[in-house]
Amino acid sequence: MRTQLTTYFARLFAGDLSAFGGPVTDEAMAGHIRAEQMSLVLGYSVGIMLANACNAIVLAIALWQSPDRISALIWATAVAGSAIAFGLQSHAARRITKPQFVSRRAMHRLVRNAFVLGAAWGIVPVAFFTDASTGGQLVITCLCSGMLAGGALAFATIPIAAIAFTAPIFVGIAVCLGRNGDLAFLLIAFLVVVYGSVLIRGVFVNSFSFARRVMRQIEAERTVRLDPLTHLPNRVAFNETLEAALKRLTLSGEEFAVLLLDLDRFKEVNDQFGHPAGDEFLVQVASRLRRCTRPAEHVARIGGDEFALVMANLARPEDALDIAERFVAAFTEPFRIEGRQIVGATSVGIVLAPRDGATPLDVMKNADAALYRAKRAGPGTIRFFEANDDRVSRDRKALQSDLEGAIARNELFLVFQPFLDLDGSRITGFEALLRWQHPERGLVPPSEFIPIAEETGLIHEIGEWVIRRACATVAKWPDDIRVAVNFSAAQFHNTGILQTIVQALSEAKVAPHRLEIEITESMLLSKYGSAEPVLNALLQLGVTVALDDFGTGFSSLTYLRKLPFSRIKIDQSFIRDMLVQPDCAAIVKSVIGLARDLNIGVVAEGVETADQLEYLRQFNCDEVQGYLISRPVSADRVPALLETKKLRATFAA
């Protein structure tokens, strides 16, 4: 019982109408409907404050002649001034731009100055009016009266407001007049409670009537600003949030903070399972998103999987990391879709208004560029924005520009490097690698230029080209060597990458068994969905599929038993060590006996030197690549490596 009142009186004095029996809204709503209220009641203020103030005077000169005329003029000077710094306040508050959300607390407060005021007017005539001459006893029934419809006016769409700041006046004018018999008073007395009472009947009537049109308002209005499918704020809605804080900054120096979130690795879910898998789990994201951040502010969608933020009324900096921390904790737990579990990430860059911007132009450009760093960093990192995050923004969309078009402009070029059988001393394939020649920078390392390729989609027409540009160079080569190609993991979960597998093949005329693909664990750790269907097909195919990066990454024995891989790759960084610690020497010699044991071949990366060869050789490795055998070469240079004489002269055991 005790809680039900608590909430009801908190309901109450917020200017909730429901507590009168008005329409029904949750909390957001209600806090659109509170600053409509607030802002009618700002609009109205500065002349009710004009009017406090000269009625005050009025009294006071009105009172001149009484015996309490020392006392009616403090009072009037406390009313006068307070009227006139209030309205002063009021005048500079209508400057600022409306807010979109109004607080509980800030309506307590509105409903406690119109108590204030009302009760510094009740006592008017319970101190003046007995004493007072009959032109005064006449002004003062006159100002009070006066009061009562100002204020109900003042406050026509905030009921409890209405009544807080009438109430003491009624109280003030029943003392007053009951304490004076004189039936003359008793009708004024009836005649108030009257007037009042139709004053207040059509407060509420006007308050549920304003209410009912601000909802329909704020429908009408959704539907313009709001995502159809994520029901969050669309982008029109935000340029407006982000403008309006940028115009409060200005008048009030209120600062602001913006933060940008991008899914990692959505492109995959949908490339995956499709559109509607992709937009279950935007439905989903957004969910945890809004249960983020507080009532007053919302994540808006402004783009496929873009997300942003404005923290308006910005106290420290550690304020906005500390909601960017709730943004990436939300991602921990999986996602449900579609009988599957899919974990997602997030990363956020972060822009602190003026500090990194003071125009719309500027704070979203540099917020894009502080989530950059934090993508390029990994999944789950948040980046405030730096200094040097704008140059390094400029470079990187210069890059993607000239990434569009470099396949036209034949700048971009495969080089091979071999893989030598230890058992014949023989060349048994190459690997391609891609290149990338700008005609200004120079060669581009693909560190550079494929992670922007997978984020702007670029991959797949790049990845398209390699594939048949190396099995093109491969038709050329002796029947008994392959090529090798590495996918990115945007690649591998595009549906349509088989067909573009089976036409390279039947154009460059080569046996399926030529291609190899290579394939990371770190892309099969993305978790956006079982790879086994693709690979299996891949081998049906009879195109042979290879596991890069071996032991890298965390499930590698689960993926050498459940997945049909064909070869799998040791990583450099064991090779590199093996000779000098001992539990690199065991780990390589442990991969070897199992891909043996497994019937899988085994590839060791990054040989460079005679002793690493040496060694492998004495654990049965099948083949090796690196420095040592040979660096990458051009496709015309690949014929001179494939003299299998001066090989076996070189690498024999």
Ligand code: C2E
Second form
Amino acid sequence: MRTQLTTYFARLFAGDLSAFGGPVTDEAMAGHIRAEQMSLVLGYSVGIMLANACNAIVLAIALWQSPDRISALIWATAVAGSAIAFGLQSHAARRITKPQFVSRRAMHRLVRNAFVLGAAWGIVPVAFFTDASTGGQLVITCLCSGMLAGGALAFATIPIAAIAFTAPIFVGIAVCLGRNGDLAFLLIAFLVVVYGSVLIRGVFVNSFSFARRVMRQIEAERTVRLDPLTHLPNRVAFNETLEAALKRLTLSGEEFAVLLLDLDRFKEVNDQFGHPAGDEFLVQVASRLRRCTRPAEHVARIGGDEFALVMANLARPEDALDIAERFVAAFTEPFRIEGRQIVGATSVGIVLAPRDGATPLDVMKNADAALYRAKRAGPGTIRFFEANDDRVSRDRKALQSDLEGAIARNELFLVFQPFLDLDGSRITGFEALLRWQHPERGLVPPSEFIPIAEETGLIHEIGEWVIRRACATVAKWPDDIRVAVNFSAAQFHNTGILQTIVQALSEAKVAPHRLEIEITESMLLSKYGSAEPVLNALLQLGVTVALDDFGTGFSSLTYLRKLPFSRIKIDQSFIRDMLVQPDCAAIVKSVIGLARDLNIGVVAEGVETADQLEYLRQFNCDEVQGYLISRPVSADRVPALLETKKLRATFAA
Ligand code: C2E
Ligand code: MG
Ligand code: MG
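Alternate state requested, the form predicted together with the named molecule (shown: the form predicted on its own):
So here's everything in the complex, that chain up top.
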């Protein structure tokens, strides 16, 4: 009971409106409201103190003829002196920026000061009224009513301060009028009570609506700065934090770091499992990241799958590295989403200010460049910004925006590289390889633009175009010639791809077995789930699947046994070295043998010399591909290639 009373009074004297049945708030919000209340009072205070000083002087003059002249003079000097001193003090305080939070104790002080000032005026009617002349009494009545009204106005948003100020004056008036039994004075007393009640009631109404307005405003400001999905600060809040850090850097040289994070392959989670799963993934990521930072710092979500952190007051760059490592480690455990386990990862780019930039634009641009290098190095990588990153990232950005319109502008085209069957020495098909004729840069190799297409998600649109184009082209070739199309992981795990393939085949009127999809081993080990359903679906369609670049990935032989591949393509690096390195030759030989045992076709990639071809023939390799047979050629040169007698003669056994 006692503690309840104590907390009630603590709230009451802190100006907390819930003590009067007003809106209930948490302490953070209450502190904000106090700050707003206080700044209003401080805004008035210079005027109020001036008025107090003037009134005190007026009273001294009015009582000059009264017997209380000396005590009135002492009183007036004390009140006017303190009012002027206090006024000067609050004028100085006003120049300092408005605080965001005001403590209860500060509000207690304000209420106490209001009471002291009110009491000083409450003394006036008690001490000086009886002996004053009629004129003096009139002045005292006017001054007291004026003080009541002025106090209510000054403390219009803080009822307890208004009460603390006006109550002593009320009491003073009551005592003075009570002593004097005159009817006119009783009527005046009645009027004072009526006016006073109206004023106090006005203070309550005003302060409640003021508090609600402040709460709404603060709530709105919070919402503007919060990401609704993850409840992390958003880009607006992040930019403000960054700007504040830059301001401190210029004022006091305080160094800081910015960590930029990008989730690896988040787009694939979205594509494969749908947006609700993607959202859930982000929420879980956010809650893990939140636990990695120092207490006063908050990681922000500044884009779809981009997060960022400003690390203020950085003592050593290693501290930034330390937090970045924690971010990366937060992804060790897989995420459980809709009953599935999803393995995520993040890459982190770090910039140090002022070393790497001293404007928001420079800092973020360079953080982006460092992040890009981290991403290129693979999932879970951390990179500090290096001066060279800048140029690379500018180049890449330009390429990315050019790629967006490349299909529409007809800048993409396919070239075709034949597979030669060693048995019959005839061409059995072609691999479609993508080319980009850039208007200024000329021919851009796929190794440069395919990774960009994958990161931006453009690969889906481009991949569809490749399939349609390849099908339309193979339709013009003899029926026993196939076309092979390369796939990216993102495309492969997008279930919509089956629909596209079916459509492309039927539009071009091409039999499904003439289309082959090339995928790499890394796609099989994808963290987004098993490749098996997609592979089986392709097989059911009648489309064949080849395992590209075999030997460069995990080379798990179990895949070959378990998954329905129709062909293995031995990577060109083995073919290049097989004549000089015995272990390469051994690998080529055993892969060919293995394929034979499993009843799978085998293609050797990158055959450049006749010796290599001879060697492969000895091992009974099924097909070869490489510059020796033909470089990739444009579609219109394919018929000629199929006709060439010379080709048959050259490669005949
Ligand atoms: P890949 O599928 O392994 O394609 C074989 C690459 O080796 C091609 O390079 C080809 O031109 C090159 N090559 C062929 N024979 C020889 C040779 O005898 N010696 C040497 N040194 N190289 C040879 P390219 O066209 O630059 O393609 C590179 C990679 O880009 C491809 O590797 C493939 O993974 C990817 N790619 C190409 N087109 C597409 C596409 O339409 N979609 C996707 N997702 N990826 C593609
Ligand atoms: Mg290929
Ligand atoms: Mg290959």
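Here, rigid core means the biggest group of C-alpha atoms that superpose within 1.5 Å across both forms. Everything numeric in this text was worked out from a predicted model, so none of it was measured. Positions refer to the first chain, counted from 1.
- After superposition on the rigid core, the Cα of Lys589 moves by less than 2 Å between these two forms.
- Here Gln503 does not count as shifted, since its C-alpha moves by less than 2 Å between these two forms after the core is aligned.
- Relative to the superposed core, Leu541 undergoes a Cα shift smaller than 2 Å between these two forms.
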